[in-house]
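Consider the single chain below, provided in structure tokens and representing the form predicted alone.
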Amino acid sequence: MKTEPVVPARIDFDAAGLPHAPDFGDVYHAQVGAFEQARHVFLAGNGLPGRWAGQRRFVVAETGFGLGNNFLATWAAWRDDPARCAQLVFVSVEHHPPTRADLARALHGSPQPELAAELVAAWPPATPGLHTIDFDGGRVRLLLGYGDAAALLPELRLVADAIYLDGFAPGRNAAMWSAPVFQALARLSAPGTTAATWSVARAVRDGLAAVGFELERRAGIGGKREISVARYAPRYLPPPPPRDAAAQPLARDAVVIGAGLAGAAVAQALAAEGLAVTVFERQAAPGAETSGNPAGIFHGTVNADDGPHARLLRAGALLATRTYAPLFDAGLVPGSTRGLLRLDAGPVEAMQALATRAGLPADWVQVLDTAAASALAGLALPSPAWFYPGAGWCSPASLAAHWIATPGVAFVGGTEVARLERAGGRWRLLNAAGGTLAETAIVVLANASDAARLAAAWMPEACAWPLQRVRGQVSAWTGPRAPLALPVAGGGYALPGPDGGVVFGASSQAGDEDPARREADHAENLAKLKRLTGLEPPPDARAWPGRVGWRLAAEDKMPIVGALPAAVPAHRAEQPRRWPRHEGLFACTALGSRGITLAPLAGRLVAAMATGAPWPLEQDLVDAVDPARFAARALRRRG
């Protein structure tokens, strides 16, 4: 999917403090008020509170998310009802978010001031695509996409229980309006799915039911004398895609393979869904592998046409940054949010143009000269900077042994599993007497290297996957607390160490398996981290020996996040989605040097294709990732 730049909307308020939206001369809702008239169309429209009663998941989709007051008033008819589903998510797309000056101006006064406000503090940047965002500890989830209706859409993946077409009116908005738009809420539904709507415009009615919706008209509020409500049930129901076979929406078990970053991650996540999760380690703990490093960095990119490299990296950082955010805060996990300068050859200016041009806000990313990024970082840099203020590190030891200890998660260390065999419709794993060490619904690789062994058993021999084990040492110091104040990087980095000093690194060498650490290497780390940074050890600095580890990496530098195809298609087998899967058995490893950065959408997306959830990625995203990428691309270039 290519991505636009986000512009954001540009609002009025009148003298009353109704926001108004000049571009396309509308307002935002009816005089009757914003919250009366998502209460009476929407919810009412689509049968709620009273639907999603006793669910473990009730799905909202909603084509035009404006001020949120939508959300809004489901969140709160949601916290009202003792009788509610166990998780409301709601995910909604939206052209031209507002700033969030303008959002909370436009929500001063609002019925839920509590909620008002906490949507307003977790207001994400103008950056495209999907932006997930917790409310009530995770059971009420905003899947958010900035970009344009008609293009996002079509990339979501979600079954809804109930859509709230709103914007502004048809006469002033078409596209929202357009039969691309109904086409793909026709392939986001399920016979059952309801759509509420106050149009009732002939075109809006006649789109819906071209897509196999039945209509009908209700009483209207606010001087619309009718609203619209309708029921998906179609003629012809096209199967679902093939990745979709994968999905165990009534499995309560599960079991990840590894206890590093992206199994941590991955056995949170599926616990955060309900699952009970045993996690096998061949290590006696946690994170005892390249997790194991004393800290690390996460942070996104930026790249000038935006691919998905550039994409994945955002979503995987700003999702990072609100994980980790209260980890820190709390104390419970070593780390900062508080910012990373990546430095750039530059020169500035042309720096300054390509975040014109892709349109970056500065709450995501800001171009900094030397001199600006020098009293950032609270020493002299060598070149100018880009500026990540929700970047940061964290120990990822630490954060995995935090995930580990997640309510509904089991740990068993010193255990290795030597395959896996198929019995009675669940997965069966086994040492290498071949003793059953466990029986489950779902299981997930997540065991570095040690996973393509596993899952070569269970994939065609045309998706082996191209993968390099990169060797890495990583340096420090204790001691005094050096002058640096935020992370720096740019061909190797350093970071305040969380009991002072600093850590440097790293070395990069594919291939090595020499696990003996090196004094050449620790020299290397010496230069980058003077180049970096000016540093050099104080002489009372206490010398720590350094640690190796390695990094599994794939050749197109992406992760393996995704099912384990089963079988190769008999058509279009060039598209990694049309692969057919195997039910419940996942992979999750190859997350690289950016392991800190992309656990946590990894786990969660992961999690979401396991059980049915909305999946918190663009469909595009996901083909780049997934496990038969590699034989796909083989195809589609043999023509």
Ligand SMILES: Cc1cc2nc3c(=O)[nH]c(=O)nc-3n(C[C@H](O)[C@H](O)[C@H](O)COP(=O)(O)OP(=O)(O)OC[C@H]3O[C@@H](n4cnc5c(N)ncnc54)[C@H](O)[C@@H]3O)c2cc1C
Second form
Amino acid sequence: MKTEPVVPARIDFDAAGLPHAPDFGDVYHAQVGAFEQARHVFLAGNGLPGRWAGQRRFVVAETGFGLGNNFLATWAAWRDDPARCAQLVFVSVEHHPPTRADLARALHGSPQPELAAELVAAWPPATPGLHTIDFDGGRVRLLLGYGDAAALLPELRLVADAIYLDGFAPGRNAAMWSAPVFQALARLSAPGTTAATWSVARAVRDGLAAVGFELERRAGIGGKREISVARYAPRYLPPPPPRDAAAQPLARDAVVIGAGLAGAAVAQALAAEGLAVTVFERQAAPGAETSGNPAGIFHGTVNADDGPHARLLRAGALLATRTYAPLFDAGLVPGSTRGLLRLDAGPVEAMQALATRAGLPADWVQVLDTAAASALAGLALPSPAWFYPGAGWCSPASLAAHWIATPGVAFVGGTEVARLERAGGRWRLLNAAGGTLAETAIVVLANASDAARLAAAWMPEACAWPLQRVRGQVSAWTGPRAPLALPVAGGGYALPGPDGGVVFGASSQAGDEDPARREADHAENLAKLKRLTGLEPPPDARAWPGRVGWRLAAEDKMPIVGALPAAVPAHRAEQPRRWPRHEGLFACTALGSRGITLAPLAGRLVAAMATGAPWPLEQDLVDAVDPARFAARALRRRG
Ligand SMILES: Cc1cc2nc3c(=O)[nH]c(=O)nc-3n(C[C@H](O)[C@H](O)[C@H](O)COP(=O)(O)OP(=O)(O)OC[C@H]3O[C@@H](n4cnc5c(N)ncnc54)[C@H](O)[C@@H]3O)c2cc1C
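Structure of the form predicted together with the named molecule, please, following the form predicted alone?
So here's everything in the complex, that chain up top.
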């Protein structure tokens, strides 16, 4: 999917403070009117709140988030309903989101001031793609997609229970009510999915009927005499996408192999979906192998084409910030989300031109000249920098241990999984002596390079993953606090150490299996530190011996996240999403040098795929991390 810069909505406020959209010649609804409309048209029109009673999860899909009144009214109705579902997932697309300031102004006087304030506080940067925002500890999850509905809706993977068709009037915003949008909504529906809209326009009713909805008119509200409600009852139901075959929505338990960042993130995300999760780890404690460094950095990247790599890292970094900030603030995990500087050779004018062309918002990334970057870092830097205000550093081992301690996750250390068997529709995990360790519906291979060994027994031969282990040694000194206020990166990194001093590195040697710490690597790290920050260890610094680990990277530098392919498809095998899958068998590995950035997103993606929850990532990006992609690409190349 080619992304476009997000252009925020132009909102005029009239003398009474009411918001208008001059570009569409239409009004946003007044606060009270908007809530009444939401309750009458969208909630009651979809049989809510009654329909979510007693369910584990209820999914609402909406076209046109606007000022969020439908979301707030739905959230309020859910909160006030003692029979509510365990989790409300609200997925909405918006082409022109308001700025945070406009949203705050427009929601001033909201009938739900506390919920409105939470929404404003969590408002994401105006960057294209899906943003995941959790409220109420994740029991209310908002997936907010910034982009054109016709382009974004086909990239979503979810099954909606209810659909809210909102947005400006069809006469003023025809694209939102077009055949491609209706077709995409039908693909997000299952028999019984309902839809509601205040519009009774012929084109809207015909468009919905053409894709399999049965329509009904109901009494309207406010200025509307009638509204439309609909139920999906298609004459022909296309088979579900083959990739969905892996999902186990009725499963109660899951096993994760490996308790590094990848496995711990997956375990936490599966437990959040209500599963009882067991994690097998060959070491005695979580985060004892590659994820055991004292600290590392997380951040996005800027790329003129906004290709899959940049989009994935952005989605990962934004979710990482949301996930980590409360943990750091509460002192549960050492780390910071107070920003990171990524040095760039410049010139600063070229960086600025790129930022403007790409429409990069300042709450995502800013261009700083050398002086401004140096002032932020607290020392003289050699060049301009990209400043990511929400990025930062964290202690990966503490993070892994924190996730493993999630209620619902059982940790079994000192236990190596030797192989898997399929028995009676479940997975059996065995140790080297052939003893059964566990039987379960869902298995996630999150055991770094050993995942490739376990996966190879179950994937077609053509699917072998092109992986490389890249040795790396990180250095640090502790003791006196260095004058380094923020992490600085760019061909290496330096960050303020959790125990004072500085953590810096790291060396990089592909195919080198030497576990011994090397003086030459430490010298290389010192040179990087000097180049990035001008810093050298002070005489009273306490040297730390360093640590060696292996980054596992796929050939295309993207992680491997998703369900394992079971066979080569007869048709369209060049598309990863067409490959048949094993039931309940997933991988989450090859996080490369970006495990801290990618783990929360990768964990949630696996959990969503395994349980049938809405995916937090666009499907073309899911293709880009799919375990079947290498074989699919090879077939494409062969034509
Ligand atoms: C020097 C260096 C610096 C780095 N700096 C950064 C940084 O600044 N920022 C960043 O984001 N990333 C950084 N990384 C990368 C980051 O550390 C990795 O992306 C991340 O740790 C990978 O996590 P993982 O869970 O996939 O792998 P691991 O942490 O290796 O976890 C895999 C786990 O599986 C277990 N296991 C394996 N096989 C089995 C089995 N058969 N049964 C049971 N258990 C098994 C292992 O014991 C291990 O604990 C760095 C890496 C290195 C080497």
